[in-house]
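This document starts with one chain, in the form predicted alone, laid out as structure tokens.
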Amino acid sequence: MVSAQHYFDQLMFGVAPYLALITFFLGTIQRYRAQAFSYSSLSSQFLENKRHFWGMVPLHYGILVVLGGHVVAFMFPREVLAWNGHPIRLYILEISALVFGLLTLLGLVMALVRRLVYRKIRTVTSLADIVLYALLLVQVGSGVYVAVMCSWGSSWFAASATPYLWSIVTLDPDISYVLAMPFAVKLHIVNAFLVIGFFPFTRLVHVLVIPNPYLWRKPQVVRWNRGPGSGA
């Protein structure tokens, strides 16, 4: 008899990735067709710049390196495992990943505090922003936890997570690669699908138009329009 846990695992790791990807592609296309100028970060920098700088700079640099590392391990798993074959190189990779993960987490926390504490920023913060920050906190926090508590993450990512992700790409999901992983790793994976699925409804869509259109398009003025009595 098939257990409820089996169906749950199939849903989380075999079905959720495709639901997230379908939502991502259809949602981003529809948003671009209906609201092309909403493809923006909707920056609040003009309302407050100092704390914006100290939050966004570590967040962006950190997340670019962390995501780049994930892409490299996904595309070149054998090379990553070969690199990790030497202890010194393994330590360098693991420590570097942790440092940039912590940098991302620091920037994310600072950006969230800025949005919650300062009235002007809180006024232009939507429910979608709060949900997005919550998802990103879970994602980055679980990633840092895994880096600290689950040793040699770069190696088991290349050996286990990469084959699982490729099985998703080839439309033949093999969830056996992830079933034996710790809860924190499973949370990190499932939450990543949630972020991908929620992507089209957030300010994250601006990454799809950076940097090219900004090189030639005219300056864009963003005005926040709130109803009377909203405090704007």
Given for the second form:
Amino acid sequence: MVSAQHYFDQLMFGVAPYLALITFFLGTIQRYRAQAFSYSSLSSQFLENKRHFWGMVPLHYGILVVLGGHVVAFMFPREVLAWNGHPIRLYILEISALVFGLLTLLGLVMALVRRLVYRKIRTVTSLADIVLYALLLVQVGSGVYVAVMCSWGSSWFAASATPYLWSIVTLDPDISYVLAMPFAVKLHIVNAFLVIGFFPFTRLVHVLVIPNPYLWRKPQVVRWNRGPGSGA
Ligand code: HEM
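Next up, can you give the form predicted in complex with protoporphyrin IX containing FE of this protein, since the form predicted alone came first?
Zooming out: every chain and molecule, the one shown earlier first.
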């Protein structure tokens, strides 16, 4: 007899990724068609600048490198495993990944503290922001936890998570790769689907606006123009 656990696993790892991707694509397209000008991070830098800097800079550089690492392990698993064949290279990769993971976590916590501490920033914090912060904390927190507690993640990501992700992409989901993984890894994976599905309803849409010169342009202070009758 097929157990309830089996259906639950199928739902979490075999169905949820597709629900997330469908919501992501339909949601981002619909939002762009209906409110193209809402494609913004809705900067609050002009309300408070110093803590904004100390949150946003580590958060963005950290997450770019970490997600870049996920993409490399997804696209080139054999090369990653070959690189990790020498212990010294494995240590270099793992320690670098952990440094950038911790940088991301630090930036996220700083950004959250800023939102909680400053009344002005709390005022411009929406329900979507609160849900987003909760999801990102679970995502980054579980990622760093996995990196610390489940050794040599860069190797087993390439050996197990990558074939699972490719099975999703090729529309032939094989969830056997993830079933034996520890709870924290499963949480990290399912929460990633939540982040992806919730993405179109949050300020994260700003990452889709290309060109995206935030990382190399001169710093700028953004002011909202919300005068009476401006319609904004
Ligand atoms: C929204 C998408 C995701 C975000 C923001 C994210 C974020 C992170 C972060 C911050 C880390 C810590 C990096 C470190 O300190 O080494 C991490 C590690 C990890 N993530 Fe993700 N992740 C995402 C999606 C996924 C998915 C879909 C999978 C697998 C199917 C995955 C598997 C892993 C693994 C195995 C590690 C440990 C790597 C290691 O030990 O070197 N992640 N992730």
